[in-house]
Amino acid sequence: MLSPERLSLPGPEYLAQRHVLTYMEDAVSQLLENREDISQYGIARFFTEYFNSVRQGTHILFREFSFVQATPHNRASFLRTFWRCFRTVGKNGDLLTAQEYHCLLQLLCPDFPMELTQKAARIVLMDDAMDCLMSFSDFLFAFQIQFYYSEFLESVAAIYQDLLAGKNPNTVIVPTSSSGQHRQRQPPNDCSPLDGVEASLFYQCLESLCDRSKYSCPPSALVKEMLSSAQRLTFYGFLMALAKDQGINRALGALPDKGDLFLDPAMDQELEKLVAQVSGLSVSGPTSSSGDTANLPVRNSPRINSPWKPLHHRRKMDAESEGSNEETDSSEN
């Protein structure tokens, strides 16, 4: 059934907001690339399952971090597959550091920048200690801002050093691109004698920030009335009142809230029915009352599907995986 925003707007600006073409370069892309093993079972068949993926949030699994941040359904995606891959962590209420969250990250998209998780790990810590240990809720609260709204925060950053500079916020260069070939700024110093900026004003510049940005930026209402308490704030801060705002976690929509944070039950479900296949292998199946088992039927193996992956993906994972030891053995020395 089509919505009414589908049908409110063109075509093409509907084509444009809905990253579809994104989604369909991307699935040509692996069509040209594995054509031929592609071709034993056909495209038709092919590009409902790369759309079923993309539908289901699993075709973002082990893929290169440009095609994981590259839509704002990508990044909401990945932060769902983090959350129900590792939500046993904070289940079990294991503490880790932020170059051990990284490796997690790590194990989803290899190449993963470690500069995003240090980001996040300083809006829990606030500080440079990157060895400190964190709960895995404050990490992923916060790493959820700094992903989701990488792009934005940059902006927030520049806006926010401005103001303690008694410039003119308005001057700030909104980026274009996350690559980072945009100005760059020093990060804010959270020890101004200054005690942070006034919180109206920075409101008014984010307001203005969000009226022009091209990129995912967080409800302004919410932004709001989430400043409407506070006389002066740090941006730091602020940074972690939008970790903590479960009003901007439920307008994102990729995690549940904090209080609901270790319960999936859909994946729990799969994990039973797995567990159940595995525990079924190694039972004996009965007896005869003659002790003779010779005639009884050779159990076969259950098969379980995984979700479908495109080949060259494989194929690029096992050629990493090959020089695994050396970069494990380098990291030790």
The other form holds:
Amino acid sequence: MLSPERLSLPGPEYLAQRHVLTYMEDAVSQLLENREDISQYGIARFFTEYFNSVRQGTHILFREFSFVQATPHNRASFLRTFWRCFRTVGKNGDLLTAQEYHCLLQLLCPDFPMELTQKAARIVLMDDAMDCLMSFSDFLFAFQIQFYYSEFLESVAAIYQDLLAGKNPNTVIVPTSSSGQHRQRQPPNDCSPLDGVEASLFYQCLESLCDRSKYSCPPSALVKEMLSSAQRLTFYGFLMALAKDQGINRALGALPDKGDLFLDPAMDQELEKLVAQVSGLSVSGPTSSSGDTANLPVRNSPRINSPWKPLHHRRKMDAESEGSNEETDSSEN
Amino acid sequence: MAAYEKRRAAAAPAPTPAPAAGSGLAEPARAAVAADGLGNEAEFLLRAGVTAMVREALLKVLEARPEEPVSFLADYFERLVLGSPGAAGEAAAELPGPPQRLARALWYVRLAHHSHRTAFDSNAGAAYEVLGAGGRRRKAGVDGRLYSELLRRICQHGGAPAEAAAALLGRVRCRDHEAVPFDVFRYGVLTCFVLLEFAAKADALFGILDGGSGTADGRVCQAVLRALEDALGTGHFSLPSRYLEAGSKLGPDGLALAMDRALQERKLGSSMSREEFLKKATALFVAKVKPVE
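I have the form predicted alone already, so could you send the form predicted in complex with its partner chain?
Every component of the complex follows; first up is the chain already shown.
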């Protein structure tokens, strides 16, 4: 009732805008693939479960990549699922490489393209030293931006290159400002002493991009606020800022705030119970690599206590990064 | 749910590392589909009634234009399951009591926005049927008690201010034991939805007046309320020119003039809270509702 424009849209446009047909077509093709068991199960019940799982966001589990990225809702659901499944990695403070994060992604989506993972890693590592270890939260927030705003970022990269080369990519749409005119006549390498592009011009281009883009874009008010403090910026500087912006994270709505990323009282309680059971069964808890079973029931150190200690933990200890900060080093700027 | 997850896992194109992939359903199912070809798929969909069901569901979506079509569809199909012959067999053993019938009627009347008048009317008709289908042998019909309860739920569901809802119900109510004819039923339901929309608009209006602070200048609020009252005006709405007149009075110019005038009276104004503004605005609306005799 509060967004009445949907009531006046033509039917097909309304259906397209809300991706109704995407889901309906997918539901029907799923139904066809499983038609043997459906005849006794009931078609209406099948549709009910399908749309319920879409509503809950569990519909993207183990699906092909083309479907996972098909709608903003699917992308948000995938991000949420990824976070929920692997947050213990972050809780344990494990640092992983891009390749290892990619393996985790492939557990949820078998044909997830490596390219996307690498792009996300580039945001964290500022396009440098690609085999570095990253913290879970750094990777997660960079991955979120890269995955959710994929098409937007591609256009941004093109705009950035154009600006860098001294072209104003928006000469048709944005009225040529004096600075734009001026820059156009500059030879491209004239701005080499200054890194990146001018923030205000860059923002103008982004704004007009968002206006005409049919893909999801971050809210331009937030981008404007973000860019207002900078004079010039580089491409990866911009992406890093996007990834770290909690306002944009909130607007996207898939993940909690960075501070709440590992808060999950329900799961903690569940784990406490498991730990209590395990330590009751055998004195040497199978998951405790520290060997200190005395502190198992008391949660004084989340790193040692988590019984969900994954494989990577031991490997990481080999890598001798145990004493390092929870954050990836290169992101601390 | 678990069974469904398993099927979906099996339908994934590449082998999945999940335990569900071991169900072994994937290969035969896919082979069957490949062998059948497209013609057979269409035939299967037609024969199994999928085509008709999907068409019907999409029509409902288009009628209702819900904010969240996925939730809408999930609910829609769930109702179909509950209403289907198989499920009805179990459900009909004990007849659906008034709570179920009310819930179902509420679902019907909320399907389509009231500006889509044909769809809204047909849904109101369906709700009336459902609500009245009480006894096993005879049709119980809708009495005043059920009718009032439905209206109360509509208002509650839409988050209308309680006082306004109560006042409105007082105006359009029937006696508990009275049989409610369809036109009265439709009128009551429609009025409730218009009230909800009116309250939402008034709320948005206050949001502009207070500028996010929670309280707005009392004088400005009074001026807006007066302009609103003026526009709702005296006399009946049967004359088309009345709509134009009201529209012009509530146009940006008219409102701005009224607010300007209010601010120029340099009296020290008190502030007004959202609740108070909503209460006054909805009271204006309720006063205009024609009571049911």
